[in-house]
Amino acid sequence: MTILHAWQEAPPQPLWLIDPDKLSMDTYPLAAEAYLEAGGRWALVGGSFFSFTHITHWCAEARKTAPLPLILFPGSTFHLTPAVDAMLFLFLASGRNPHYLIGAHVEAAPFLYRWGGEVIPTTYILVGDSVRTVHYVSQTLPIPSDKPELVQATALAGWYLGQKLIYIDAGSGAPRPPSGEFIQAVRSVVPLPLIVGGGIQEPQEAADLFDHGANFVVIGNAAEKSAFSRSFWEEFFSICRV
């Protein structure tokens, strides 16, 4: 079964977002064990940029030490690696930078063809009222928090273009998650799996996003503070079972 097919059938749940620059390979096995034991099934690997870590080496070693499927969430074509189980092929639909609408995709396509792994076409939508690292790196602006109709129209465009996944992101370290109004607006018209990330610190915030229609919520910065705590992850997974 492909990861996309599994995601289409999976119940709502958190997804761990790993930044390899912030999690050494010496400590990764313990963190992965805590996540797996709490109910984790997949992890995203990525960030706006990797300053020090060689992504291929990190992912290859991670796959040797823990039975956790890794899905690449690339910040640029420099992050492409065959040492993952699948890759999100991001279409930055909220911006108007041509490089992230088609340029980077043309650069990546020959590598992806040679790799032969699972590629998941993903409509990526940045939202919020503050500029985060991802906005600076991508040279795009987010959709403002009072414009759910724009988020809805953007997600619809991605669906009609044949995308298989919608990812709404407030950016790493955002002061708050994307609003439930955004999620509900997209869920009311688009049947694709819906990932929501950025600014999610507490289980109740995740619960609100699930209530509005999210399939997955991405936990990144919050997990960095409690990466080895099974109870941390159990709190997030428990809200999915209520």
Second form
Amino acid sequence: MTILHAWQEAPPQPLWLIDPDKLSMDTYPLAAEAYLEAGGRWALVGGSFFSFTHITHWCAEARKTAPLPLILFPGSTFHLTPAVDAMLFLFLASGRNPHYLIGAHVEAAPFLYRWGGEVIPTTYILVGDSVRTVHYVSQTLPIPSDKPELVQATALAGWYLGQKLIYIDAGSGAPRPPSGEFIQAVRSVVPLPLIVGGGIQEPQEAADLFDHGANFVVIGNAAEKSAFSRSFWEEFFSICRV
Ligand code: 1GP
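For comparison with the form predicted on its own, kindly provide the form predicted together with ligand 1GP.
First the chain shown before, then all remaining chains and molecules of the complex.
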């Protein structure tokens, strides 16, 4: 079964986002075990900027030490690696930077063809009112917090373009997650799996996003702050079981 197919059928749940710069191979095995034991099934690896890690080396070592499928969440073509189980092929639909709408995709395509792994066409929508690293790196503006109709139109455009997944992101470390209103606006018209992330710190915030129609909530910073503890993940997974 492909990862996309599994995601289409999976119940709502958290998704761990690993920044490989911030998780050493000494720490990874225990961190992965805690996540898996709490109920985690997949992890995203990547982010808009990381610079100290050799991504292929990191992912290859990680896959040797834990049975956790890794899905690349690339910030640039420099992050491409064959040592993952699938890759989000991000179409930065909220922006108007041609590099992130087609340029990077053309650069990546020959590599993806040779690799032959699972590529998941993803409409990637940045939202919120504070400037995050992802905006600086991509040189794009997010959709402002009071414009659910723009988020909805952007997600619809991605769906009509044939993409398979929607990812609404407030950016790593955002002061607050994307609003439930945004999620509801997309969920009411687009039948694709919906990933939501950026600034989620508390299980209650994740519960609210699930209530509005999110399928996955991405947790990056908060997991780092909790030192990747099992109790942290158990709290997040427990809200999915009520
Ligand atoms: C960022 O959605 C992710 O792209 C996760 O954000 O690090 O704030 O959890 P956080």
